[in-house]
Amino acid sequence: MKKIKTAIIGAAGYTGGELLRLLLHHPACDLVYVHSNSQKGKKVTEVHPDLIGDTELVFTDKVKTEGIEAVFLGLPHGETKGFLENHTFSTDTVIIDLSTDFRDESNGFVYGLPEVNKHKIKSSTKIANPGCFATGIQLALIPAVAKGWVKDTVQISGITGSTGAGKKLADTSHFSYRTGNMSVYKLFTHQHLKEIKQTFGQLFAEFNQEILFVPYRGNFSRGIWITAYFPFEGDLDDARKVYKDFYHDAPFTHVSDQDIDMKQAVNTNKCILHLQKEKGQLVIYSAIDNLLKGASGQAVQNFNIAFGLEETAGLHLKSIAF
């Protein structure tokens, strides 16, 4: 198999570390270099010690564009636009951005949610990776929105692990704050709502329903659990069939007839869904790993699609289960 010459820009944080773990063992990836301004000159294993024995790469602050066939951008939100203005890659280089900068599909970027935009991703060299909450929420609701079932306000709650806040220490990500604790943030105003509404509007032009999203900080390190519900007059079995049909060719999105839990998805690139109907509401539970299907795993999934590889390549991961 031909190896794809690949680089990671911004590889010192949580998502960059997860990209390293995935790409070092990807059968079609030749990881040429890993970039970090803050960690330049250090061995990768000094920053990500779990990778001892897997790589001898050293972080560099130099950006090489020539000969690079794929580049993953793990820069802070708001910095990618400036980076691409200052560094010109070949028009054939596949650029996968994990920040919020191009999720509005500006500058020729395609929104990289494979369950909806696989056909666009296949022919694109610029892919904007979705946000973590956005992924869990959209996969919970997309089949219902596409069917026109959502005619009223959608109620959503979601809880995420501390890794969702990034590696840089903050008061609300500190162990002594998180442990034994929960809190709400960005009530009804989370930044991922913008990309969610964009997708829903593309799937169903008349969609203008209110999305009331309550995000919680959880007292665990990784994973996202979403609960979404809206008034629904239909039959639960029919709803489950619609969801299963919608995701029939989505290798990582699964609809379970049994109750689910978050650990089924943690450490995998899966989104696991479960539907119930109670008191006239269709209730959808959605579980993902915020660092994998919500970030780096989905980025590798987009890499696979863009290069015509098996969509699951390098992503056969085991859940932690217990």
Second form
There are 4 protein chains.
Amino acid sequence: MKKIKTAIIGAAGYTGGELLRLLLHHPACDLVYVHSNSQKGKKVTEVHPDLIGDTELVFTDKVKTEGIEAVFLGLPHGETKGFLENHTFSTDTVIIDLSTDFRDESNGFVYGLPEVNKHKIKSSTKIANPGCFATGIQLALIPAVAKGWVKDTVQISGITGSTGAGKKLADTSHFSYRTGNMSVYKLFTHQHLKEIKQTFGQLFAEFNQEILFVPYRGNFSRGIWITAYFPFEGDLDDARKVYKDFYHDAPFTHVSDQDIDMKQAVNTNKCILHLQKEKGQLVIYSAIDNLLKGASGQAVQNFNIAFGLEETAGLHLKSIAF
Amino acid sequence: MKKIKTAIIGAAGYTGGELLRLLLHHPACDLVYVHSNSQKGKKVTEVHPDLIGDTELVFTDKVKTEGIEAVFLGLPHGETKGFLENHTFSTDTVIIDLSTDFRDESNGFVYGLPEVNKHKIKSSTKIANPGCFATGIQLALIPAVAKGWVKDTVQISGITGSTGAGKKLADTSHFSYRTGNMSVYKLFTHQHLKEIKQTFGQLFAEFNQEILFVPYRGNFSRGIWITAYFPFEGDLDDARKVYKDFYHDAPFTHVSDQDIDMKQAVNTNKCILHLQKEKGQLVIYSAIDNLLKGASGQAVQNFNIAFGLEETAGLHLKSIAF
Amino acid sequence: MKKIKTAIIGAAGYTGGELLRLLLHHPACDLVYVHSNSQKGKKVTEVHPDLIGDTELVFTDKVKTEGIEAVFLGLPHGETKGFLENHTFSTDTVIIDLSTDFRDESNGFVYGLPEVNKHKIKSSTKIANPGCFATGIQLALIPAVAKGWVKDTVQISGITGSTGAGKKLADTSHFSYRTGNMSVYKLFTHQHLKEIKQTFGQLFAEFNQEILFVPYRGNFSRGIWITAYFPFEGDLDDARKVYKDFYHDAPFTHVSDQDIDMKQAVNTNKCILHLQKEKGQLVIYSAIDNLLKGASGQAVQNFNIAFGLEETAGLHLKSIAF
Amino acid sequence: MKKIKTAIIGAAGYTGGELLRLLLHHPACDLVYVHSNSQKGKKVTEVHPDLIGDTELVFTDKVKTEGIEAVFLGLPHGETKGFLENHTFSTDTVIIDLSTDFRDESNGFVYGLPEVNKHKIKSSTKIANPGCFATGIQLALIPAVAKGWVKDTVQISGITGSTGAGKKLADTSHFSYRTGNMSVYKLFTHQHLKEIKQTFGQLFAEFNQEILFVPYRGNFSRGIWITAYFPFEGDLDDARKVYKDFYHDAPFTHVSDQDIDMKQAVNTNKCILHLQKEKGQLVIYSAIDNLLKGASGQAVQNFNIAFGLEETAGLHLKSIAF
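Please supply the corresponding structure for the form predicted in complex with a further copy of the same chain (the preceding block corresponds to the form predicted alone).
Once more the chain from above appears, this time first in line as the rest of the complex follows.
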């Protein structure tokens, strides 16, 4: 198989590390270089020591554009735009941006949620990879929104692992604080609500319901759990069928008939859903790994789609399970 | 100080152990005997080894009623009624039941939530100690309910530590399952809703709003976190004032002006509250220790009230903090 | 590629689940059936729900031997012998046993530690897969033992995740007990010492040093950490070189020049080692995943070797990293 | 009871917070002021929010010496000496220093390990409070050292909670790194070995054995576990008796006849010990809370002794237990 010449820009952080973990063993990827300003000159295995034995790559702070067929951008939010203005890739180069900068589909970017936009992604060279909470929440609600079922406020509680807040040290990611603890942040105002509403509006033009989302800091490093519900007059079995049909072709998004727990999805690119109906509400649970389906795994899924590869290439990941 | 002759029935479990930890050092308590059918003949320190150095008591399966001035009942739910039929305590004996059996205030029991019923508790000899989730949720909402502010459905997400499920082994309390995990149980149907609605109805006769409560299994051993909200047209500052006024005389229930986290309350008898207003909702966070303010600590608080002691006697507990 | 017809016996437990996770995506494996007495008739995804979307297999309690080219035995310790007496596989069938039963190389079994016995494994059809602690400890010490460096007692502390104790409920794997806790078990008498000493004796005939091994129950679900040391007069750089040379051809066992931590190896088949010299002692740290390099991953590695496949086939696993 | 006028210098960190938690409810303590340069002007409850309802104190950066009868120094290591040169307390003022600066008993300080030095502490006004690992290790070994039993190298593995490393943010206390992880630091060279050897030399003049101590970073916030052993020809029952006799008058140090686990001691001022004999070694386990018996709790114990109070005053702490 001819391999795709690939670069990672900003590869020293958590999502950059996950990209490395995935791409180093991806059957169709030739990782040409990995870029980091902060870690230039260091071996990749110094920064991501779990990769020992997998690579001899060294971080560079040089951005080579020539001959690069795919580039993943793992820059801090707000820096991608400036980066792309200063570095001109070929118009054929597939650019997959993990920041929030182009999730509004500005500058020709497509919103990279394959369950909704697979066809657009396939024919695009600019893909804005969704946010982690945004992915977990959208996959929980999209089939219902598309059917026009959501006619009232949506109530959501979501819990994220500490890796969602990045590698940077912070009081709320100090182990002594976070272990055995719970707390809420950005009540009802999480920045991912913007991309969620954008998608819902594209799926169902008249969608304008309130979404009340309580984001929790979880006492674990990886994973996102979402509980979402809204008043629903329909039948649970029908709802399950609609969800299963909607995700019929989605290789990573699965509707379970049994109760689920978050770790089923951790360290995989899966989104696992379960539906209940109680007290007149349709309740949907959604579990993902925030760094995989919520970031780097979905980015590789988009890479696969954009290059016409098997959508699951390099993404048959073993769950942590326990 | 003349000490109160006290017994614990069913002292081998988690709440029984907490009662022991509290009562052994309580300044007005003379712990006459501790009862357990399963552990009879064993030293208390064999079953609760952290109590080494604190007691030489041995579990008995004999129930002595004579001369007992206070008895704590830590029997499994459903067994208290039968127990009291078979064992007749003096009509002066203060009975504090930690099970669900008399929380409906049947058989002359008073619902032992001091923030609401202090006067009734003071003059009662039969006290039904509230449930853990019930305590956290009620303290989050009572001032608002009493003011008639709750005119629509209340949305609640609550997360509990594993000790809430007791000492018994279960798949969902297996360490390999629960660590780093999240899941939901008893969606919208948790048994504590019954006592919550009873109290709300007593405080505000026409209260009949729906309460949609999502209970989570948390990845920690102790603590309960509650996020509750409902549409509210009033002003946040006014709401905070109402809450502070309502709990002015409550020595353990505090309204914080800053963001809170759950561990602030863990290993104490406190309930720590914080209020926000966002998107037209009044949001109340509530943090307690499920085994203390949610069970054994509140039981001792009720004991203090019933015997006219300082309400905080034996309950100046050091928080775990980290 | 012609695929190898494979069965798993006893596939409902932790190691059985890991085998399923690995073999379902193994490029050379055709999983013909999975056996479990306790779960017969249930879908694999009911018992291992993280496998949703990966398989439609159903557990059977029938043991088919005909046409099976490879069989993994995940039976409880002590039951393998009886099983093999009652079920006769073809003499060509590769049997990989994960129990302790044949680790003494009785009945024609080879001890399946590839770093030592790769050639024997390659030509064998009966492989006794090593224990988890045994793997972590042996890989920490083998190069030193083989060189005759170990002339005095070896001191070892080792910490294991809760999955090492299996799926069965137990007081010491109750979440409320284990979270945030530490304790020691089987002090100096862990059953894996037997296989460790056997290997050491094979590598260096006169080896008869005492091994004082303190096994800890760790507050995590996956992983083993080993710290081993003994008096050593040689030079650290030389020791590192000897270790690197020894493991030169081992695709999963790596000697790091930097400090290591356990999670670098978790959810991979790697063993990551690091050496220090201090106070006249050569100190070796070793990190593995107890369910992978310590059990099912090594079993698949042995399968690969026995069938002449690439040793890493199906084992390019993404570490959990965080 | 006349209360002792007390100050805390450097009260914004972890040990300062613990001192506050203890002293605010101490029956003989009048907390006159709490000092912090970094937090001056802030309410204590802003920095230690779990203390809500317990105090209205505000941090000051003014050091008042007049009329202060007891002062606890929680300054960074190395800063106490300079502080005491710049601020002159009355010669009657009891100074309890939690830093390492005077643990060598320079400048008239007494090493504040009550199990060894109670009489010296009672008549002293300058007390150097022991280190956390130092406390756990010394209490494990002192009776044996005093008896002259330790005639060979002592092997120790010790595991500490993250609070041992303080409030400061660091890579190794990032939640994403530390949760579910294990690692070793300061191999064989931990700074507490110095004070340990000093005490051992005082107890048994000819003590000069090597102590090989492997310190682990534990995956929990509070607690220290120590496993220590050395060759021992005596009898286990005799050893237990010697230990029990030695600690007969120590109100917090207990020798258990059963297996122990670390959480038995967490959130208490206890040190819980257990002895085993195996393979010719006497093995002692020791469990403490690093912030209590390992720091602030022991400081209050020293305060009690120095002022002739009940040694346990203010220290009947409820264990976390789970």
